[in-house]
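What follows is one chain in structure tokens, specifically the form predicted on its own.
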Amino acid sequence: MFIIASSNGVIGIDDAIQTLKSGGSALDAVEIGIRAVEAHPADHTVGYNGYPDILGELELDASIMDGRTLKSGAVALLRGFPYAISVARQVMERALPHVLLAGAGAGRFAREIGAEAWQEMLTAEVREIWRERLMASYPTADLAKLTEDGPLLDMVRLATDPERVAGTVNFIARDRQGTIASGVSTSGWAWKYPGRIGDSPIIGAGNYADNRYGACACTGMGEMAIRAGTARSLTLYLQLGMPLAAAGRQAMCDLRDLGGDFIGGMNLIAMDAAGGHIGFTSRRGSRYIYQHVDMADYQMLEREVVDIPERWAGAPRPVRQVIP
């Protein structure tokens, strides 16, 4: 019984481990661990107090998957509910045949199931950061009129901040029954165009788990993981017989092969059916956490680096490479 998570999962790792120790399921551990991060105001990439979209609205995305049954649930563009991962789990458990609910429908579902709602999801500090960012990038903007049907495309381009694009929390847990579960939650790309959805709520892109082979979860430039189907691809490479490290390298190379603009930093955590685990990153210094239930504390582990040159204004497509 153990857990791996992105480094910001330190806020919830103890709660998640205690859940496994007390007999809770892998799904329980993933949900509880992520909830702690979603409620943490100092993490501006997940849940409460995350960086908002270009209009100053906070929209949350999350997904969760059960590796035993391959059932999954997800929400996107959820407003006013801090624990997006819990709403996603209820989509999985109550809303079949649906997997993903978005926007007003996700909010209606959250209200119907009695999910905890918060009237204020942003602190004054984050609202001021949003205002300063827009004024610095677009000094002629009338912020009071942003909600009108005015042009936003140029504003989003100018406000784009590569250092604040990537931000998500993910957990993968294995319980005493050998079941694997994975989950991700995010507040999305800071200053994004309203309605943008990244990989976090997309099963097969940002999240995938299958007891027979393993699991993968992603953080970083979500558009890339959507285009490459990264979480499912890594799991499929395991299914095809690749060792975990080779499967992870191939998934990262798939991301590097993507053409076009806005190619940036990506991070993966992955687990195989035998209990092996690994992390990958395109940015040196990125780490992930691991803790077994018999350990007194978590370990912070280095991720293996696979370079993905960032391309923000167009660049030649790299030569495709396949890991032997």
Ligand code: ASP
Second form
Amino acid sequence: MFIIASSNGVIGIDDAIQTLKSGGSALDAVEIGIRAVEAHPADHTVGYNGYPDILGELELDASIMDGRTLKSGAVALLRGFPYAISVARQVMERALPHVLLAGAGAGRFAREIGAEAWQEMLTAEVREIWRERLMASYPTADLAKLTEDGPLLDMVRLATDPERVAGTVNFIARDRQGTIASGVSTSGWAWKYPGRIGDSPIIGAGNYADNRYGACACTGMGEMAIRAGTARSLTLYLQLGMPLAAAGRQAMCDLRDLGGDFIGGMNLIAMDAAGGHIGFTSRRGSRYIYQHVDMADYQMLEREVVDIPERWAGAPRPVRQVIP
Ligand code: ASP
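Starting from the form predicted on its own, produce the coordinates for the form predicted together with ligand ASP.
Up next: the whole complex, starting with the chain shown before.
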């Protein structure tokens, strides 16, 4: 029984470990760990008080997956509900014929199931950071007009990973029954174009779990994980018989091989069915959390680095044969 998480998961790791210790499932541990991060106002990349989109609206993405059944649930562009991971879990558990609900429909579902709603999802401090950031680059912008129907295409160049790929939270847990669950929650990129959905709620991109082989969850430039199908790819590499470290390296190389203009930092954490775990990053110094239920405290472990040069032409893309 153990958990791995992105480093900002420290806020929730105790609750998550206690959940496993007291007989809770891997899904419970993932949900409880992530909820603590979602409620934490100092984390501007997840849940309440995340950095908003270019219009100052906070829209949350989250997903959860059960490695025993491969059932999954996800929400995207959720407004007004801090615990996106719990709403995602209910999408999975209410036995809807759906996996992913977005925007107004996700909000409607959250209301219908009585999910906790908060009137105010941003502090005055974060609203001011958003306003200053916009005004610094576009001093004459009329914020009221922008919200109506103003041109945003140029402004979206401001969109940025607010904490340079340290944002978004990943939790992967393995419980007493050997079930693996994985979860991801994010407020997405700061100042993103309204309606932009990242990898976090996309099963197979930012999140994937399968008890038989392992699990993977990502942070970083979500568009890349969508294009490379990263979390599912890594799990499939395990299924094909690759050792965990090789599967992770291969998934990172797939991301690097995308090349082109819209290339940024990427991180992932992964575990295999034998209980191995590992983290990868394209930026030195990024770490991940590991805690077994028998340990008194968590460990912060270094991630292995695979460089992904920014704006790398990347062509011609090499053929990478994974099965000899
Ligand atoms: N992957 C997240 C997204 O693209 C952002 C992040 O990890 O910082 O929405």
